[in-house]
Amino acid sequence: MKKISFLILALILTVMSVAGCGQAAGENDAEVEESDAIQIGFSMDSFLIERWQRDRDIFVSKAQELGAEVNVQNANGEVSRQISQIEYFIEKEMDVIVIVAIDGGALSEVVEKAKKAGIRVIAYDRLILDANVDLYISFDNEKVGTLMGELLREALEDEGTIICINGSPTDNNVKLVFGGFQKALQGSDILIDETGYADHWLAEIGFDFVSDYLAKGNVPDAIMCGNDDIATQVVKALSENRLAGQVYVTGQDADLAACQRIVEGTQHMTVYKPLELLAQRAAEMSVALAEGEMPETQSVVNDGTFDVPFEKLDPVAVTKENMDEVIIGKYHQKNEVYLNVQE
């Protein structure tokens, strides 16, 4: 009987065992599938500013909705760690890479290692110069430029003393987005008293260079703002000097604290750009890249030395008029834009 009992318990384990290996084989195929689908590379700026998780959110639904996996790295504001990430998607391989440049001038040599290696490169919301990536995404920045002249000048009735405070100056959507500006002013007599930049985006720049020229007794009539981030600290610097909703404030991104002081009336304007579909975009056009399309554009754009594809996006200006036909319900809803204003 002892026999026949070692006889039966061995059985249940030899049993035990290859189910063990039939599951473990199970997984294993698993983890082949999952790398056989398209795999891209993210490589972010930082988070710092509140649109890039927007940003990042909807491009991983939609590239995972199309059979795609992201893997997304946080530079942090450090270029030398972007370019670490950068290479750290080379090494593993990946089918596209998309960058949001911290700085559009340090990275042409890492792309064109990238586009060695067979990897397609786009360039996100902010152009890499001199890199020929294989397609660029973005909203058409020197139109922001414009819409915030444009608005200012109506505000202004084509006359009055402003001041700048742009944002980073490796951004090459800064330059676009300032000569925008500038176009828009000519022919007006509104005279750009002082310009400043807020390096690496920081937004409490703002609130120091504001400060400061609030300091030597001047008071502008508008200030333009590189983002919404700084307009933030640019109408902290106004409360403090009793002057929010006295000097008209421009700004860009629909962040919801923007849209909030909008109604308030403490800032004047900000630029909507629909993050959704340029997200979406961008990831639907880094899958057709990974499976060799070549996705169709409006125009091209020349980085300095080649001629690149143009995904070109439209952004649209917002006031307290347009508020609700623009933004709310669709970006940020009414309840939190009017948190702070009795009906």
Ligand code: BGC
The other form holds:
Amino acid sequence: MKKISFLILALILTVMSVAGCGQAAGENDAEVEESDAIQIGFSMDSFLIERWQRDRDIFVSKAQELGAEVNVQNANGEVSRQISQIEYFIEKEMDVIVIVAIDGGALSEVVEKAKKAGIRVIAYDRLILDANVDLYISFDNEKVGTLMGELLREALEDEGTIICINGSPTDNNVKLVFGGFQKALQGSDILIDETGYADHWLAEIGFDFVSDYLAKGNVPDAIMCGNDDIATQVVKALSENRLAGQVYVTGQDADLAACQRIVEGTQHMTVYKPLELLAQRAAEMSVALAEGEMPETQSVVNDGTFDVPFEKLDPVAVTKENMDEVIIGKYHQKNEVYLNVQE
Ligand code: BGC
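Now that you have shown the form predicted on its own, what about the form predicted in complex with beta-D-glucopyranose (BGC)?
To see the whole picture, the full complex is given below, headed by that same chain.
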């Protein structure tokens, strides 16, 4: 009996080592790989908003395809945590650090530290101010606002009263989106009656902002929302006041819920930003930087102190009219978007 057990044990051990699942062998392999492959640290703001998981997944899979390894850290909306995570990446001697900045004005010191350590730094989607990052890659955020403004002008035939609830005031994109939006309204008779900001991109702030406005007995013709997550809360506030579908609402990100509202008629438009392009290009650029190359970019942006190479991608406005062409099959499936719409 003992002999049989011994034989079985020996057989199991042999199979394990051939399959490479012996612990020591596995660990050693991982170590060799770790030291050979390009190491990328990706510090993200949070995953609360739908899009960021896609950004992460596409980025990681493209980087892996190019032979790099990615360590993703989630700062959960806390600036101090984001700084510690970047410091950890510096300690780990990453080749490249990619950052979705929570506060564009709070990272210049830690970026300087990374650069002094010879690490390349990429600002992903949101610019980091006064930091001289090696590269900034994002969409044309001013154009995101312009598209919202232009479509509202058309819908309102150039006149009316609107309110705006922007995203986080520490996110550099917010200033750009709102700037583009205001510029697009110039020359029209559309009046912005009140403007608010959703600190930390907390969409519930949008709910309170609109509820308070409506409680005063005002009904705006349109509500400009900083993103679709805010629009979700805004439409909730409108619907509690039986106004959903009667007030034009804008957003960005082409979140599934927003696309559903667009075809259902409670949101006027969103802005689709092809994340596939952004995340894949960012992964390619990270690998190029790690290999000592400087990828070409079409433009340059000033970060307050330095001119930074800027890879600028194009956003696309989405309404009921072009939903099928732009979104269906590419970003969301038809049955998901039209879930509540009768044929
Ligand atoms: C991005 C938006 C996103 C928002 C909140 C912004 O910087 O451009 O796409 O909805 O952050 O995460």
